[in-house]
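So this first bit is one chain, no partners, the form predicted on its own, shown in structure tokens.
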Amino acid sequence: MDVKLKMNQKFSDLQGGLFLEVTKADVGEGVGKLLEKGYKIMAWADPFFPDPAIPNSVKDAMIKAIEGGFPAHYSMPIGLFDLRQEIAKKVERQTRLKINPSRNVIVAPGSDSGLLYSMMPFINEGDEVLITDPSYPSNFLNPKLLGGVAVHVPLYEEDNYQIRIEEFEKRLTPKTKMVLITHPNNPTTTVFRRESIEKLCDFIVKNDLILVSDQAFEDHIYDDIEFVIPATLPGMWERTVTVCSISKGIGLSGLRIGYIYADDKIMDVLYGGAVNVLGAASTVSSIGAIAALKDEEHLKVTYERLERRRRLAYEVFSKIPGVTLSMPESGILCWLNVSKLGTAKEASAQILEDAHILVNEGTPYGFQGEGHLRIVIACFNDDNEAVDAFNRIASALTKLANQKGIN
């Protein structure tokens, strides 16, 4: 019996690496096998991996809670009230939106599940979702899992990956239901400028669409670039679902805490299905997240470390023959154009073979990702260890460039 014939067609062609090679680093056991061999992983968007990274404020709060015994119990499916309250305070500091922690915020066990859940109430069979390309791979898969259709809207390197609104307009159909963006963008690190966001929001309001804004990388934006949050613009609050995380900016990926904020008419539905879909976030992780959100000094220190790290990475990678990149504008990533050296698969394989480092091929990030690599430059606590890894990557790519006659 071919059991896949019994499956929902939206799921049946997913591959987890058991029978065919999978290029995504977060699928299957590939990363685990490389770690066993002593390879370094710079493909998970997990700051300071694999080194210790829990600030004392968070550690102390979690230990105290464990010693008291309370984390043995469920938190509410919508999240501990104290955590939702701290989230509301953070959102107000960032946006000046005064949101109600009991009406406008829900906690998810990570922003990945939050991202899928934020789309679930809206997508019917055949609905189209306009998604910037390149973008986070889940952005393209999630609509399919919900019965919708992912429509790729290209961003162009020559525009610094800013939005061309005409690319959205030409893909608009009667089936278009939603726009989905990752802002700042993963993998390019691009911060969409005010002009881009305003034009996009005008397009969304004019065509009566829903926006899901994935803002997992919002906490660290460099060079004083203005960060315009779509939910704050005219006509957008009632039609925007904003998805955030403590994984990237605060560097607590393993706690698996994300959150969503939105208008109460949207949130009422999300509250209603939370126990069925999200379950409840880990209680001890939630207590740690409360401490993390209160510790604004930790966020500042992390910003300084990551700002320094992106400069170190740019200094090394910008000297590789045939490789181009822009200075990262946000977050923990670098996006390299290696198309002159060959395919993304060739380039990543060379790095894996020579440097024993796993990086991301660009192809899962959309049609525009071919010929690119995504490198998580925030890995490792120590700058010297990071620079050593950068140099090993550069050496591997330089070897590939020499083989192609590029000097």
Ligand SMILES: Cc1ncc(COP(=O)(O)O)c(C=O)c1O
Second form
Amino acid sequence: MDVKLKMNQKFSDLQGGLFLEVTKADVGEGVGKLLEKGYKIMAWADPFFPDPAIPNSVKDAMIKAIEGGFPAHYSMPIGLFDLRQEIAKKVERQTRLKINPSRNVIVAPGSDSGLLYSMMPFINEGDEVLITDPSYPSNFLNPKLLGGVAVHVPLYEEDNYQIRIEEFEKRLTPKTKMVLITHPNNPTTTVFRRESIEKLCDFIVKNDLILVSDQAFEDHIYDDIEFVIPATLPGMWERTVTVCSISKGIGLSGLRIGYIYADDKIMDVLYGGAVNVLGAASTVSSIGAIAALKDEEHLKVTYERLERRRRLAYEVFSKIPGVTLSMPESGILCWLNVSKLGTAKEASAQILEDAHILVNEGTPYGFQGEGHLRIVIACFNDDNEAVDAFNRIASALTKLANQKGIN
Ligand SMILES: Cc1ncc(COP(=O)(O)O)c(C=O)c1O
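If the one shown is the form predicted on its own, what is the structure of the form predicted together with this ligand?
Every component of the complex follows; first up is the chain already shown.
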């Protein structure tokens, strides 16, 4: 019997690295095998990986809770009330939206599951989702897993990866149901400017679409760039699902806490299916997340570390012959155009071989990702260790450039 023939084809196509080599950092045992060999991983968007990075406020709250015994028990499937309340306060500080923690917020075990869940109520077989390209790879796979179609909408390097609304208009069909943006964008770090967001929201309202706004990277935006949150624009609240995380800006990916905020009518449905789809987030992690959201000093210190890190990375990578990049606008990543040196595969293979460092090929991030690399520049606590890794990456790419006659 071929058990795969019994499967839903949306799933049977998936490859977890058991039967074929899959080099993606988030699939199967690939990363585990490299870590065993002593390689460095700069391919997981996880600040300060693999070093200790848990703030004392969070550690103390979790230890106290464990000693008190409560974390042995379930949290409410929609999330502990105190956590939803801290989330509502954060959303109000950020957006001035007064949201009700008992009606507009749900906690998810990480925003990855939150992203899939926020699409589930909307996607029928064949529905099309317009997704900016490049973008976070999971966001292209999610519509497919739900029977929908991911329609890639290109962003262009020459536009600094801002939105060209004509590219959305061209791809609109009677089956278009949803737009999905990653804002700020992963992998490019782009913060969509007011003009981009306003045009996009006009398009969404005019065509009666739903927006999922993946804001996992919203916490650290540099150079005072304005961060315009789509849910706050006219006509958008009732049609927007905003998905956030404590993994990136707050740097607590291992706690697996994400959250969604949305209008009552959407949230009623998400509350209704929470047990089946999300289960519930870990209780001890939720207690840690409450402490983290209260600790504004931690966010400030993390901002300073990451802001410094992006400058250190830019200084090294911008000197590599034949390679171009922009100063990161947000978060923990650098997006390098290595197309003069070869394909993304060739460039990442050279880095793996020479520097023993895993970085991401750009190709899983969409059609615009060929010839690009995504590097997680926030790895390691120590700036010197990070700079050493940047230099090793730069040497590997310089070797490739020299082989192509680029000096
Ligand atoms: C853009 C984006 N959204 C969401 C996620 C999911 O993060 P988590 O599940 O840790 O909240 C990631 C993780 O890399 C991401 O890059």
